[in-house]
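A lone chain, given as structure tokens: the form predicted alone.
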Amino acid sequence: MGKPVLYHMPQSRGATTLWMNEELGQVCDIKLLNLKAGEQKQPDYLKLNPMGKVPALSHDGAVVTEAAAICAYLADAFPDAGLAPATTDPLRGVYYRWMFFAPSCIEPMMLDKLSKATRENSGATGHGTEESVLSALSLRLSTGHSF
């Protein structure tokens, strides 16, 4: 198995994947992209991620984009680190929920808050309301479970 290559740009969503790499003991080679110079729009990189975004991961023919997906992939690729329940463990569902809660609920809620967006029908959004997101987090954190 070859070493994963993590395409990264400091001060981006790639920071999460860089942290994951550190938790795994620096298993990835890091390739920094200079977004100001447009390196993410070069043909070679666009083959990995046609959206021209970072982060991206290349590993043994697999290409993974989106920070949460990269973290989940790396946890599975390096199971000895114990960062994810086994695929047969009932906790795997809870793990997936919280792995994807941040990008699908917390981030959109924060963007709404920062942009002062108002929603006529909060039920039509994937994340609901600020109150529902914070309530879900508070309830989970109060249980003391790791997943």
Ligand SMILES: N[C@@H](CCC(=O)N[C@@H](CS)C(=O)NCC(=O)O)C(=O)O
The other form holds:
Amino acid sequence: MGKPVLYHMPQSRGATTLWMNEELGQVCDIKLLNLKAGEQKQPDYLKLNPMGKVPALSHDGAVVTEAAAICAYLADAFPDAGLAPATTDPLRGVYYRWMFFAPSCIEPMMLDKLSKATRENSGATGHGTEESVLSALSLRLSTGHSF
Ligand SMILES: N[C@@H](CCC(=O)N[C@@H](CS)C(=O)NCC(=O)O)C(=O)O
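The block above covers the form predicted alone; next, return the form predicted in complex with this ligand.
So here's everything in the complex, that chain up top.
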């Protein structure tokens, strides 16, 4: 198995993937892109991520974009680190839930909050409301419930 290459830029959403790489004992080669210089929009990089965004991961012919997907991919690629339940383990459900909760609910909620966006129909937004996101997190953290 070759060494994964992680494309990153400091102080970006790539930080979670950098943290994942640290948890795994620095298994990736890091390639830094200068976003201000537009390196993420160069043709070679756009072949990896047509959105021209970091992070991205390239590994043995696989290309992964989206920070949470990269973390999940790395956890599976290096199972000895024990960072993901086995695919047959019922805990895999909870694991998936919280892996996807971050980009699907926490990030949009935070962006709404930062931009002071108001929504007429919170039922139509994937994350609902700030209160619903925080109460789901709070319930999980305070009771240890897996739902
Ligand atoms: N949904 C992506 C978002 C990636 C993203 O927005 N990255 C920003 C940095 S935080 C970026 O590369 N921006 C440069 C650009 O869009 O030109 C993820 O979670 O990985």
